[in-house]
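Below you'll find only one chain, the form predicted on its own, shown as structure tokens.
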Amino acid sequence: MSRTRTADVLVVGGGVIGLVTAWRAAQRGFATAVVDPEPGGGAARVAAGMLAAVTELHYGEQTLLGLNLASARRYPDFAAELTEVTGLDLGYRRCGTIAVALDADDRAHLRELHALQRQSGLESEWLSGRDCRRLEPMLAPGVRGGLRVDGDHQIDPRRLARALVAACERAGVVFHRMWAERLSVVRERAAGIRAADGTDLAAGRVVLAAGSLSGRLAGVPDDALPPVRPVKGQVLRLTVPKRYAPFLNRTVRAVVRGSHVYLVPRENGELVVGATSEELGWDTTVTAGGVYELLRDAHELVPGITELPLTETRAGLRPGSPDNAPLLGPTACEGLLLATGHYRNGVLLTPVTGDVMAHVLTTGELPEEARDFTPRRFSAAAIEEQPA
């Protein structure tokens, strides 16, 4: 027999987005409650943490990379209250990225990265080869190039999700640690979700921030349904023994024969490596290619990392939308709002998507700075209207 309980915002996934989005709703006021079987887990658990909106800018992206520099900005002082409610370190660095280059190809695709960062109106400083050896000494000797930006910092993603779990339970938020299996549409508006085991939770709104698996709740209407997709990313875990120390100062990025690497050194040893992106639907499988691949890509960055202990190999699922953009606000469904389809840039984005969905909870409003980021814009209507 189901059971009935109730809450002003419900949310659907407990992975740093659904988490943030609860936290910030329970500081508003709002009986706020996370449906996940396992909250803290999801995509974070495999990103490495680079909070790169300079590095990670794509042509076509330039939308996104506003919403990316307003997360961005905000981190020092998110970090800073996330370690004060909780008592926990984020792992926070604010050591930098490099991103370098190998060969002319990667020497002259860098330059045009560059232009456009400028063009931007971002700061990033071009490197001679022996400017980034200098900056980093285990680069390998063929460095032709590269980008100093110190405006790239990074985050231990496990640390946050942790930390993000503490300061949910402190907020006052309630936690069913099960699988959501169907939205429940009371005429036509969202009132709640049904539990694998046949719970009823009811409530006011319900936001669905269930990353990659977010379009495939029962239940949402189509027009509602969010055009997210799976994309795999592998990952590896190194150790550096305390005798190679300090082996990196800062992320190394790079592009290897068409393949981005990076490189993520974290101030307790580990040394993160990634990360492949695959179409392969939902599998999640470690796979030796993969893990050569990485490996192969990264020894040829930096040599020295095949002494190191190999700890760890995952890979993930990161959610993907058509546009690679974050779909944030209310459906066309009344009652059910999205906080997902981050793709790349969850991690980076966790503070400014907690700040944007509790405006939108409190005034049913996007801020400015979100708007162009409403689900909205996938429904057929907004398609028809977009200039051929």
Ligand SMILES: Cc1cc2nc3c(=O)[nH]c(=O)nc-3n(C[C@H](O)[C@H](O)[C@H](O)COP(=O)(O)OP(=O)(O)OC[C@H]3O[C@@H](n4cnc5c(N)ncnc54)[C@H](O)[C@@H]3O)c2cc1C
Given for the second form:
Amino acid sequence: MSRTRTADVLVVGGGVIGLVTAWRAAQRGFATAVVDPEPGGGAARVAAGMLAAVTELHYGEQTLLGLNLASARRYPDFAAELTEVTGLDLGYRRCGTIAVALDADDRAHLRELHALQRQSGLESEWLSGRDCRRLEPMLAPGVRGGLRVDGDHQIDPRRLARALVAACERAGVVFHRMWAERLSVVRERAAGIRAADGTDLAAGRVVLAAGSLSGRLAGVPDDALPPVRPVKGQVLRLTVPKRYAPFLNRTVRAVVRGSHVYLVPRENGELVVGATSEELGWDTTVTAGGVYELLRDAHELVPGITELPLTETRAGLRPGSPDNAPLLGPTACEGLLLATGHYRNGVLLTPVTGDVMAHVLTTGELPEEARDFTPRRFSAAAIEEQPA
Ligand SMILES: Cc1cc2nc3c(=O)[nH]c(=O)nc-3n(C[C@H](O)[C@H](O)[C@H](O)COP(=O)(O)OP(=O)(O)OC[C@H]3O[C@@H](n4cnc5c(N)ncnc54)[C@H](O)[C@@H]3O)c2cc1C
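Would you mind generating the form predicted in complex with the ligand now that we have the form predicted on its own?
Now the full complex is given, and it begins with the chain already shown.
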């Protein structure tokens, strides 16, 4: 068995959440390491990269909305800083979003969403079907109305993850390209991890940021284990040939027969079509049914997509939590912190998560804006206290 130098902070998982945590921790002067066999991979390899605080608003998720908006506000400066540090383009595009309705039921649903957005003080504008098509001429003639949300943007999550790896390297973060097999706990305190090859990595504090696998690390005491589950999403990538550009100017989304579908146009001609939502454990098979449903629904929205080359199909796993919100900060196990459970908003929540985790690592406390996201809300005692 080999021993490796102690880090102040050891982050388990090098997806966008673990990477931003490591980058910000290193900037605060902590000797920081990341353990992941493939840093920069994870769900960001599949994700569409919508930064959609407003169009992703759901009933019962108003607390999460506050954190989503806090992160959306940080994005321009965050993206500029990351590009300045690394020289890498992130595909950050402030293009806005349009959510449209294809029939009377969809329109009623969108009207409700619009009312909720306005009650929540958010900016979104109701458009007639004709106005929608004026903005996006490729939309189907049957579109019955929609919401224009100029504040919901997009980024390319693959480029974001690559840039975060580069920023970490520049900030002196050490990468251990291996699996963490178990958490080491010494005198009831997290003290590092044992890697799959038997290497022991010792650390002052451990941040568990292993995405949908966060609840599977051996050795984590039961009362600190995050209740995170994988939620599968299949996504297609099409390419818009130059002669068709601009095919779409902004992200287009809709609910078709109860399923969410979106089309996210990148500046480089990539068009991302997503996404299914399936509770099938850690399965990442791309299925004929998944591809069929996405193409069928996207075609109803934008019939012209059938002309485009289909260049990639993939499935990834969202780290889902019981209330669809992340788990951030200290746990019942001294020295073990969580940064996980970001579900369908992990790319959007990357900037705020980095700041929140740096604050916790520095002060021991969650900042005010993140208090509601403590992992302790899922402890047995907290659940018993909730009103029936
Ligand atoms: C289809 C789909 C579409 C999405 N679209 C959007 C979107 O439009 N907008 C948005 O904001 N979000 C979106 N998301 C969600 C977003 O991608 C995730 O919330 C985010 O990527 C989660 O990041 P993470 O770092 O927490 O986890 P992950 O990306 O899962 O990364 C976890 C990392 O931990 C590593 N790991 C796990 N276990 C161990 C271990 N034991 N030892 C070492 N390393 C380990 C893995 O190798 C991996 O690299 C989407 C997700 C999917 C699947």
